[in-house]
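There is one chain below, alone, in structure tokens, taken in the form predicted alone.
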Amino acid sequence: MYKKPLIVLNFKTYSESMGEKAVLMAKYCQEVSIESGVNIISCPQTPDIFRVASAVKIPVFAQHIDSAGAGSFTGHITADCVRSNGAKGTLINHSERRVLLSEIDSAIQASRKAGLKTIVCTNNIAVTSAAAALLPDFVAVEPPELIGSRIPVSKANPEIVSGSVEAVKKINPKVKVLCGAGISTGDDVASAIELGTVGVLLASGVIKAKDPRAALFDLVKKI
């Protein structure tokens, strides 16, 4: 279900991808995935997970979970809760929702127990190495300064991508590497894969596009 090439679309909290618009965005992802054969994962806001997962068959991931379990933890997002609402996995430590290394570890453990796949976001080779040692399913390297810039990290700083791939291989080759930040075109995706990643993590390049469906088709046209 998570074979190369892989596109992970983070809906963030954009107005263009919440509520019923989240369902429509996920349906675009599903359509493009079916027609192209490229694996696409949608990551809606937590309140939209159930409605999105009920409407599509492609994997739906949460944008974040906490390390807290069942009990007296008001306001927390648990792995079991998002799993029971249809999520198949979760992002952890996105640059817009950073947590401590110990919390990343606890969130990975909670996810594993709940049967969720994990994508840990990182910002450089050192953090990528530390995250890979915790054995998530994926790490996604994203320099924060390039997020939303439309300047892809694969072009602005290809060494951080190839370096992350090599570092992860030395730690555990079962952990796969994704590339994020500034991704918006099919050329960007192709470049990321050429650098050794299994795919990309992106958001605004599709969500904020005038025609998100067309933007998704553009992403997969070179792969």
Second form
Number of protein chains: 4
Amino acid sequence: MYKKPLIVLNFKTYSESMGEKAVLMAKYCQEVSIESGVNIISCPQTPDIFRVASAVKIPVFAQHIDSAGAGSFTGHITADCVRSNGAKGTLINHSERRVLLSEIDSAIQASRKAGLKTIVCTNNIAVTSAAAALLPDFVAVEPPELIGSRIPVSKANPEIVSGSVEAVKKINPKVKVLCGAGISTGDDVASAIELGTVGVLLASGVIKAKDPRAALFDLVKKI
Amino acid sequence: MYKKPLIVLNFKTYSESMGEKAVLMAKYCQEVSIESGVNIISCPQTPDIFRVASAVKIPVFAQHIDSAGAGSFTGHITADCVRSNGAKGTLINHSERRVLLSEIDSAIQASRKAGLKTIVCTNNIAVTSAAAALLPDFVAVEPPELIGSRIPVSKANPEIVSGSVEAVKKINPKVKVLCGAGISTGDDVASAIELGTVGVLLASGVIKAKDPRAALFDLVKKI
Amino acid sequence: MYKKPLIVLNFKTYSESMGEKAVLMAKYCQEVSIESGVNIISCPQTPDIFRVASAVKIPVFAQHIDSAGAGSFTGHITADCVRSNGAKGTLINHSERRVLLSEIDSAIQASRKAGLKTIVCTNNIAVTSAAAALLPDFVAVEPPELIGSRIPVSKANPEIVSGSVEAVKKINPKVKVLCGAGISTGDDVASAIELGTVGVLLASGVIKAKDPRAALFDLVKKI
Amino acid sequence: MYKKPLIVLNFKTYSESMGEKAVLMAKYCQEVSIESGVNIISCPQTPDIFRVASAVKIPVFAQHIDSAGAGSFTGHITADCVRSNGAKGTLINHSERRVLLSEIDSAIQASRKAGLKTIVCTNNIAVTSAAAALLPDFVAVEPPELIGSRIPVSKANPEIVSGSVEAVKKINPKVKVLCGAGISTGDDVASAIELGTVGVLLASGVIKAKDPRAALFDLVKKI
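I would like to compare: after the form predicted alone, may I see the structure of the form predicted in complex with another copy of the chain?
And the full complex, kicking off with our chain again.
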């Protein structure tokens, strides 16, 4: 399912990718994914998961889950509930939604039980190593200062990407590495892959583009 | 819309009220609401809001929202997004999901802009007063030690209920008072209303009942 | 003890007011307090409380306490412990250390039992009203966007100050109002008092001044 | 400094180890340490650090630090400040004060710069591995369900201890492993060391003992 280069599109809470626009954005992702053969994952806001997942066949991931399970946990986002609404995976510990170390572990375990793939976001090589030790499916290293910039991490700080790839290999080679922050072009994706990652995590580079569909096509052109 | 006695049913993250079962539970609420003329609000898990709200005409509330708006707030639950998925209101600051004072204020403001009604949960008379000063639509006082028990707050601690009603009247008489914790029968509802509240907030008393539909009918029998 | 105009000096975690420098800064406060008759309260970092409180006779307040009491609460700051190290009061809910609504209430209660005065910080009139409903000794309204600026709240936004004074009067006239953010001169203090407050909360205006002792003398010159 | 078996005594917020009693408790630790040659570290409440560290020559550790440095961080506990008050190290991420993954990393880095040793607490083998990847001086594995019990982790769950020792060896053999939870006797310490740890972390077993000094002597008798 996730063999080819992977593009993870984080819809954040942008108005351009909420509600019915979330469905449209996911359909663009699906169109580009089918035409290019590149895996594209959509991460809509939590309340949008059901209608997005009902409208497309490409995988939909949550942006966050809590570690709570069934029970007295009002307001918590459970792995089981996002799964039953069609999500196939989830981001965990995004820089805009950091999580306690012990809760990252619990959330990964809850995801595994529920059949959700996990992408744990990290901010440097040491934290990437720590996250990899918890055995998620993916880690996504994103230097926070570059998020939302147009300066791609793969150019601004290639060492953090290649260093993360190496560090994860030592901890557990089954964990795959993504990188993010400042990604907006096909060149950025290509250099991310050259640095040893399996793909990228991005948001504004597509969502805030004048033509998101065209931006998606540009992303996959070199793969 | 909320003139008659009000019953707010919190689905928590119970497996008995998740996914398709959340839809079913909300349909029971609708049936009982129509037959009895009592307002019943369903509060499903966040990812379930869309399908529940699409399936029933009675109001659906979120269990929690964050104060974040549109933008770079990955994993946050925005008022706009739950609204666009069909929610008509939200719980805020439930005892299982406590919130910073300043964020309660921001969440109430965001809800008002988005057209969501707000129910701020509190744990004692002083905190009820504080919450009322932020001008939500409702406050719901729930002594945490009674939540999930079968000992109704209206019997175990009627002073906290009547005291909250009085305190809120002084702060702002437009804010309506609910009470919760240990509520499971029509008697509990009746005594809550005698104490000056406009209704109750409950969860396990219905959701964990052998026959939730019957439990709902029992709740409204004395109103 | 707190009859005259009150100046609360927050040492934050500035290096200029840490360790032995915290003791020196508190001694400046004491000197100016004695000469001017104005109450000045020092708020050093938590680990510095003991040596600052041992070195001066003017009141020393903590910058934050948790709501936990004696027991299994590793790493929490208890009212009893800061009291037994010489603190006479504490800030609660500073904009750099926001607290859950229910924990503000518990922290005020714990402070009262331990004999600590409480100053609850707030960010707007509604939140000031809410804080006042919890019956602390003081509320200190500080618009976050002006904190650390040299634009005094009393000039940039006098309505938030006078509005807070009025709102608190309605909730409970025993609660006294301070204001903060951008305060650095005697004029700022004078206009804060004209707007109905009993004094000010400030930090960088004194701590980061070339001559903090002179800055303190300037603050009290118009009172 | 930390060559011999190590006993880390967490004073928590117990009344039996606060204020002047914290000083007394640390003096017992010192007496037993000198007589036995076993390293004993005292972890008093943050406001007590200065007077405890001024009264004894054995190392004093903080129970928690935040990742913030010098600046506008009201109410945060900085590495520099606890260091300047005499602490030689700190616990991080105790089960009663869990921390965000990225903040554990920042706190370790801040500690290293300030010259503080670090003990990161963990709850299972995976989290221990993750913590070790951040290169603290020590990790201390403590199954939360056994904390405060009289059932020693070394008997109830020896696999979590030996598994942690093995896992850390693979990640980075320089990181030393402690274990905790339910430890109260010399036998417990001996079996912890047999399982490959360098020592133990404990609290109530000594602090709540009728005779803490005797309890400390009992702890070291088999080493």
